[in-house]
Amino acid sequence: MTMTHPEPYGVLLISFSRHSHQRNFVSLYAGHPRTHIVAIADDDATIDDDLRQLNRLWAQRLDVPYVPSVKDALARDDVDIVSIGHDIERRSDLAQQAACAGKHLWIDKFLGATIDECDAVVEAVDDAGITAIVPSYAYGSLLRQVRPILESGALGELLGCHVDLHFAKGKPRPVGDRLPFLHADEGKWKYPELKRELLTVGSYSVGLLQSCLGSAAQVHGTGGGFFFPEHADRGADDFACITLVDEAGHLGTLSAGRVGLGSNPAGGPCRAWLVGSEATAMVDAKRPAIESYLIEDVRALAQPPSSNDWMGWATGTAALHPPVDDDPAGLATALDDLVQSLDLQTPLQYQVAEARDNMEILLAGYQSIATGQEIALPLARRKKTR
């Protein structure tokens, strides 16, 4: 089949949020043959000074323009996708304006904060017919080793899935006071020191609960236990679980969150359990490994971490024995995704109305947890949507 855009897609940067991915995207860009980033851009009068110093030392350092206003980097010819690192409040009313202008989207994990935001996401991207891809949960190297036994047929019907992926970042510590659980209705999730851990590492456990299973019924949540003071000072969340019940009532189970540098040699464990009717399978996609836990490694971990990153999510320390694969976390197999999409116009493997339903399970995550209910799908939304 022919190529529909035979030279390579023109990538525009939105952003260097500290609590995006954007700068391990860059070399992702950078290397592919098909890709090349052309500017970064932001909105100046609207950001902080930090964040404006950021983005403009990344131009330098890739030596392409930055543009100080979204809309006038959207109209630049040379643009075919748009790499959306902004901050989650931001990333819904950013994502609809790219796909208005015609551009394709890559967008780091959260289609917005609130789950309206995500429906008209949603809705602009079907109505543009542009394409668009959340890289986050259907890439990773758990659920590329998971995905075969499924479709193999050796476990019979499955009838449950349990996800335990944690990240090994950040120095426990003695919690004294704390605040009651933050209730997520809002869509607060910006913190200058911190995410909100059911949020960030639970959304690649759902991504891979979303494979196994059919579309969510119900969710149970269970958290408020802390490790860090940063999380207990805040009401936020460094760990929680979740449980929830698809249409069929097949069960699925998920733990995520931070444990701390040197609990987890390998970076935190990142392993799921498949139980079929016939046979049940364990999948860990940090093995094969070697787990030693060498006193010189364990204290360099003690070392004080950067001022201005004291949880480590930016700036922590690199896990003592790093996975095998070279692509754990599914950036390279996405943007090949996303590539042989635009260029074949064939369909995504993973949809942004999934990434949606990802952050609705987690929503209601968090809605149980704050009021001790099970929360039924689908969550009411604040406005009518199509």
The other form holds:
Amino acid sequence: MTMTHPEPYGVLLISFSRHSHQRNFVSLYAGHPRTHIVAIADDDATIDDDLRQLNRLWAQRLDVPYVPSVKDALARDDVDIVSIGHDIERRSDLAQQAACAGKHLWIDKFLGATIDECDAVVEAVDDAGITAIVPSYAYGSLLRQVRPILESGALGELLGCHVDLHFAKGKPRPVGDRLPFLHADEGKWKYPELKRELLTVGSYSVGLLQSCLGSAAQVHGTGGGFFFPEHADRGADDFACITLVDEAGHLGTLSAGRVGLGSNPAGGPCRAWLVGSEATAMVDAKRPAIESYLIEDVRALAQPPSSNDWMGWATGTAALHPPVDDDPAGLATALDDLVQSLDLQTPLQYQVAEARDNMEILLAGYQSIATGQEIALPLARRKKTR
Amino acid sequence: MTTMVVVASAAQAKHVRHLQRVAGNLTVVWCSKRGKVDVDHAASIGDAITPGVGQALFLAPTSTLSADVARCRQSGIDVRVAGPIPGDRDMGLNEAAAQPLWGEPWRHDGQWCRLLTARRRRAFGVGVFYRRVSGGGSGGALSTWWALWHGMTESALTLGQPFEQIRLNVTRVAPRRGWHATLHIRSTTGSSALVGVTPQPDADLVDRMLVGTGGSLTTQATDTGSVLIRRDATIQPIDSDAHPLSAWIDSVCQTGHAMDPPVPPAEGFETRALGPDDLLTALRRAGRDGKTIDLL
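Would you mind giving the form predicted together with its partner chain, to go alongside the form predicted on its own above?
Below, the chain from earlier opens the complete complex, with every other chain and molecule after it.
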């Protein structure tokens, strides 16, 4: 096998939105022998001053140019990969622009804010023939632990998969009156004080269900139990559960949400049951771990979260049972897969169409919780797709 | 000394051995396959009922359970069952008895009892989510039914909130084996419970996680504290003696009560609205059709 691109791939970082993981990707691109960061870009005219400053700060820190126009940045010859870490509402448009410019894509979690926006990205990627990776769902330690069990055949026929993945972040406080569950059809996923957590956290669990089960046919969900008054006051989920039935009738369930700082020694449970005809496996992605009871860390769990990051979006305390895995989120593994795919023209483990399906399952879950009905997939589209 | 008749599955052989130690004379009626225990056995309850039989203990459900229970009672035999009896609502077996005929071994699970104690601390706050995964689906519809019923009643008592929605899903390898079922429950306060029954035999080995606004409480069935590392490098947890079914058997033998300790009945749903027979009917339909069924 020969590489068609002997030089390292140039990476353009599009935005450092506070609600993205772009800051986590920087060290990966900088440390990988086949990638290097060439510039940071955003459409300055469309973003707020805080984000403009933050983007420039990162450019200074990385000693790369800041380009205040995405169109101009995409015209650069030294850009091979575009890393999209913008707000969810901007991602679809940016991904389509980059794909049209012939750039490969690294997309943080969600292709867009609605199913139509996600469809548009899948179409643009197909049309452009570029490679696009969504690194968040198929490469983490849970999946890496599950795959060999599935491949071993020890479970017999897999009949179900059940996942609990929670973030032990934020400070729960008494909840007063709560509004009816807020529907999510308009694609509004974040507010100044909160994010919709079934989408934010549940997408990881859906990634596992997708890997274990067939295409989702039916979805039903429950929500409306709250940890945080911010969420209860809007009827927006901080926690929710979904049951999924695939086309063969196999069952998946998940619970997902933000459950409070200090409620779990590993920063939140991340475990799954793989239910087979011959055996059931319980997989804990936070194991193996060390048990670390440093008094300062224990005390920190009792302190209120940072006042400018109340929900722990960007900050956190040390886990008492930190997992041994060096790449728990799987981002380094994902970058290796992307580079290998570009170098050797091999398929990625997780395609953008699967990322679109991931969001479709969650949207069905939202519809079910809001209406109390079971929802059949695929969901209806506002816009006709090809 | 009277003889006890025990109805058990092969996977419950260790509980039969336990009964040999605590109860003495036994005759076992094995459900389908015979367990690996050196003990007298009979092909059916009819064959097992002989002069001198004073008690009958049903550790696993069979297709003839309600008829067998009725027959035992007509013969003056004291009967206890480790789960609900099919058709009981119509036959009134339980109501006619001086003591409840059937009980719930999970109430004797040391891990659950400790979890409930912690859950009752003010620091726990309000329960928001309960996950319960157990075996129980190996024997088909009836064993799955018992495990689901136990999971549902345990969830109700653990969350301590009335249920307003319960959805049932089932998939199975074959009509008489390999059932996998889930209950997805919503309480009136928005809390959720997910109850899973796997096709493995032991319905009383349970993984649990209860998450509240003040923290989380977790138990794991495999966490017995003892591990065997073999010469061939395989690692195996060693079974704990403190098994809920053994504890229930001990309680029945000592007190005669199937529903002991007398903790309050499940608060989460009105059993007149959803009784064991309703669940069994729905389970059979879900197993046949593969459709989601609304129980409440």
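Residue numbers count along the first chain shown, from 1. Remember, predicted model here, so these are calculated numbers, not experimental data. Throughout, rigid core stands for the largest set of C-alpha atoms superposing within 1.5 Å between the two forms.
S.K.: Verify the C-alpha shift of D177 between these two forms: is it 2 Å or more after superposing the core?
M.R.: Yes, because once the rigid core is superposed, the C-alpha of D177 moves 2 Å or more between these two forms.
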